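One chain follows as structure tokens, the form predicted on its own.
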Amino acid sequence: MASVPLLEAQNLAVRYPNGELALHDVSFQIQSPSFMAIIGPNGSGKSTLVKTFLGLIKPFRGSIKVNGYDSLKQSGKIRKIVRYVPQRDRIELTVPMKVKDIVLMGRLLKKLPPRFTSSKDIRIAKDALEQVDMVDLWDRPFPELSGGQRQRVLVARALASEGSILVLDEPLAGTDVESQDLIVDVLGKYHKENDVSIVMVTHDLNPIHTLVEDVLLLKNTVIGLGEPCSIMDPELMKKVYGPTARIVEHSGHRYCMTRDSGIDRHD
């Protein structure tokens, strides 16, 4: 038997609020389980995408799914199997919550209330905290990380909480070298061992690529949609990029150059 898609649009466009077309005539299909990457240039609807089929913007024309659940009827369902990491957290930096905090809120705000922390919790949040380098610091207050710790603290989270399908939207951006390359590490090491999908939104598709199993080239609609290798097309680069984007072939890689994203490589 076939296993139920991870992700599929039919015909799906999107409103920005002032009334744009963020995304139309976006159809497309990803079998599970999947590392997948949704890539594009600043604007090219990608958030967008995430937050339609998480349910939190409502189509304006056509459907997706996520797992066979309907984003716009079943989004309920979606958040209970979906660990969610936005691309700006709205944890309120003014607030003194600490690290130990904001990581067992990923366990938290998945029981049904009253909510209280068990020792399990507390055991699978440390954890979360060690496979990103940073359960030394479960006692130390969020807002005094740097921007790099608190993205991995906020990975941490999406780890200790449970679903079948992590979702991250630019966790690399504004993140130093090291933390970049440990939440790679990381998110490649949990796909494998685990049973759980990885849909990350990037702009830059080098530092995950070789971990990345489907790629959806974005430009406000579908321009392309395959493996890494494929989709680092001097055709496709061009359509999304503009004539400035460049393919360079070196020792079996494949780089694009872009203006906006820098280099993007896959092997």
Ligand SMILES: Nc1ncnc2c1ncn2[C@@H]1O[C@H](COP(=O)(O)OP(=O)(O)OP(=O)(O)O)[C@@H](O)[C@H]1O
Given for the second form:
Amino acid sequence: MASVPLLEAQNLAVRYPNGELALHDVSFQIQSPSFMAIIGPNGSGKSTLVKTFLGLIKPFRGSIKVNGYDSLKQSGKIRKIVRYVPQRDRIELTVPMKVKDIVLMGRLLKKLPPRFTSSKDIRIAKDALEQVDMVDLWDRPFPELSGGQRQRVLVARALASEGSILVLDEPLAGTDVESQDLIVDVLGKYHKENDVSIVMVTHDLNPIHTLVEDVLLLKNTVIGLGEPCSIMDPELMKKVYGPTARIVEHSGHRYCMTRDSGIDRHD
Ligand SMILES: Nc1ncnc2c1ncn2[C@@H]1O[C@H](COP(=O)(O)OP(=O)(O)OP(=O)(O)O)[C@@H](O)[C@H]1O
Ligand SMILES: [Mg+2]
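Could the form predicted in complex with this ligand be shown next, to go alongside the form predicted on its own?
Time for the whole complex; same chain goes first.
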């Protein structure tokens, strides 16, 4: 018997209260487990898709399921199995939480009240921070951290949490190459060693294309779905990123150059 798909959308449309149709006619299926990427330019509906399958936004039409659970009717079940790292610029920074609180929150949120921190929680939180090389910042106020450091801490929070699906909305945005490599390595290893699916929203497929198994290319609807090489197709990329998008091949891999990815700055 085939396993339940990781994600299954049927004729999904999402409209914001101001009338903006962010997604339309979205139908696709991703098998489980997977390390998948959702890519597309600004405003293409990537974050909207994520928020919809997490049950934070209601579909206007159609449906989307996560591990067989309907986002509208079973969002409580979905929240139990998903660990979510929202897009960085949407995170509230006014609360003076320390790094340790941020990471421990990942564990506490999945517990039933009363929620107490155990020594096991602390061990797991420290271990997760160690993986992203941030354990020295344990007692530092989170809002004081640089953008890249915060991003690593949020990845650690997701690692320390529990649930069979890890969802990260642009974890590489605003990070330097060293942080990108570290985050990508940690996630790739985590996916291989644990039975955890990863759904990662990214602008730029290049840093992760050797790791991901499925790529969903969006521009308010599904433009392409497949393995990275089939999505790194000049025609598809031009359709989404405009006529300046190019594909280059190097060491058996295809790389996409768009103004978006920052590689092709001279074009
Ligand atoms: N809360 C909202 N109210 C109204 N429109 C919204 C809202 N959030 C997003 N949109 C619109 O929906 C469309 C899709 O936005 P979304 O944030 O999903 O794009 P995205 O692909 O994640 O973009 P980015 O790469 O910039 O993060 C955009 O046109 C955006 O303006
Ligand atoms: Mg977004």
